[in-house]
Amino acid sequence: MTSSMTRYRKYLFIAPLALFLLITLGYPLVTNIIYSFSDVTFRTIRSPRLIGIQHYKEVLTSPAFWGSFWFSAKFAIVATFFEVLLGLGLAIALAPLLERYKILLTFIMLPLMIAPVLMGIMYRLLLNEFVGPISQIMQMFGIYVSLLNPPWIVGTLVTIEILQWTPFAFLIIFSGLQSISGDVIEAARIDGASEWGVFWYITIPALLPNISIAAFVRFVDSFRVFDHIYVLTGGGPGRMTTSLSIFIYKSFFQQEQIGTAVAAAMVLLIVFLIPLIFSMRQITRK
């Protein structure tokens, strides 16, 4: 009796987290997928009619679609890695004085703090041709563009993206930082070794699996990014903005068409699927 109880005793411990996650997760997991295979309106959402991969066939021959999928992929891959690498070059040169100065990780953090939406709607307001004022500093050095506009609009969501989010790569890699030991580095100085060998050869490594976990987190979220880009552009004009997510929210909310909006949410799913369950089971290993 005693052995059996401890047998099912850490099933216990997990029941709550279970069950948590099947009401949050495995619910609304369950109702896309029959969504993604039925012929579903508003009017139609509590009795959906089965279809077959009818919206898959849609969705993967849709060049809608893949414009959406491709500029998210462009846009995720251009601004992580400029995160990344901006947070490794402000950890490492920002170290010595944050040692001394904690207050300032304060001020570092502080574009986190601010709602995407918000921080859409500020730049929407700076970037204004007629009254923002980053557009009327132009103007007095002769410059007459407006950055809401193409051909600029995409590098302009792509640094509003960076300067909001380098920070979150800085705290990741920064954090690493903290942890290479002193004495190693100290013994490769006496050693020999140049401040270019300490680099290379012990903070680089040592701050791999930090730039790796900064650099994962950060390409899938901005390859989900919707709220700064739907304010100031709506995905516009035509669909030179239009992000995966925003895709699926016009064809959800506007265009009523529930089915393929749920059946590209569920092929976005698939292809982060795989990279994580690859990614959990090399950190298990660990």
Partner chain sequence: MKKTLRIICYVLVVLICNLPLLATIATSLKTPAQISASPPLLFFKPTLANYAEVLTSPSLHFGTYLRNSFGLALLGTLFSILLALPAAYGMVRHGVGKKFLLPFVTNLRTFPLIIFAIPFYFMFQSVGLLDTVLGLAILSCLINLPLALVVLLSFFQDLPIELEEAAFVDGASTFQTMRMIILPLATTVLASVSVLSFIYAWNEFLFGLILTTKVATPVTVGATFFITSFGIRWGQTAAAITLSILPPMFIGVLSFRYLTKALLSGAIKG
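Numbering follows the first chain given and starts at 1. Remember, it's a predicted structure, so these values are computed and weren't measured experimentally. Between two forms, the rigid core is the largest collection of C-alphas that superpose within 1.5 Å. Compared with the form predicted together with its partner chain:
For residue 17, the Cα coordinates differ by 2 angstroms or more between these two forms after the core has been superposed.
Coords for the form predicted together with its partner chain, given the form predicted alone:
We keep it simple here and write out only the one chain, dropping partners and molecules.
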């Protein structure tokens, strides 16, 4: 059938997709580059005046930018660490039960179907000092702290992230667990391997690809965290919980510093290009 097709006709299959991406990603990329080197306000957006690397200088020397950058990095590292650890633990602890009763998986997966912003509002209700069940129960034990204020707030935000996305890490690791052959484990047992030995020398190495995928996806997702922080703290108090996404959003919408916001976005793009190129290479090699 390929012979009947002229050399270029087969490109028609991917043309719509390629064209769509060129418009929706190419155009913004070019404008981003221009804006980041220009003096732009909402009024002069049509005729940006080039001013060189000033915005980049501002951003790279701004404590607010680096504060949000490191907040995102630490937030993502802590959340990813616990999500993967808990996901692994749960997968191993619950696998015998869930393999027999697949339907039980549904209830663990429910948080994955909830919008993170709505999850944030739900926790606002749970932690409200007058009507929130968690606060009310804490008060019954004589604990009068608000988990939505310093010094607890950062921990609360990370915990919410972990509680919502541990099921994702769990699901990926659980599926890896199911593909480990029982024969291998059986053979190891016959050779005299202990329970711990089987876990450490067979289960963990076999799960390593799934663990790293779960960690990679969760890390990049939590690094750009926005939704639940936006409704719970708006990035405050001060800049205490400003993630990089919130920094870009606020610079643009609240402070109307388009140049700063775009330059920060470009720095984020450059940071993300490194893992992007790396994993594109991986896929092409396959």
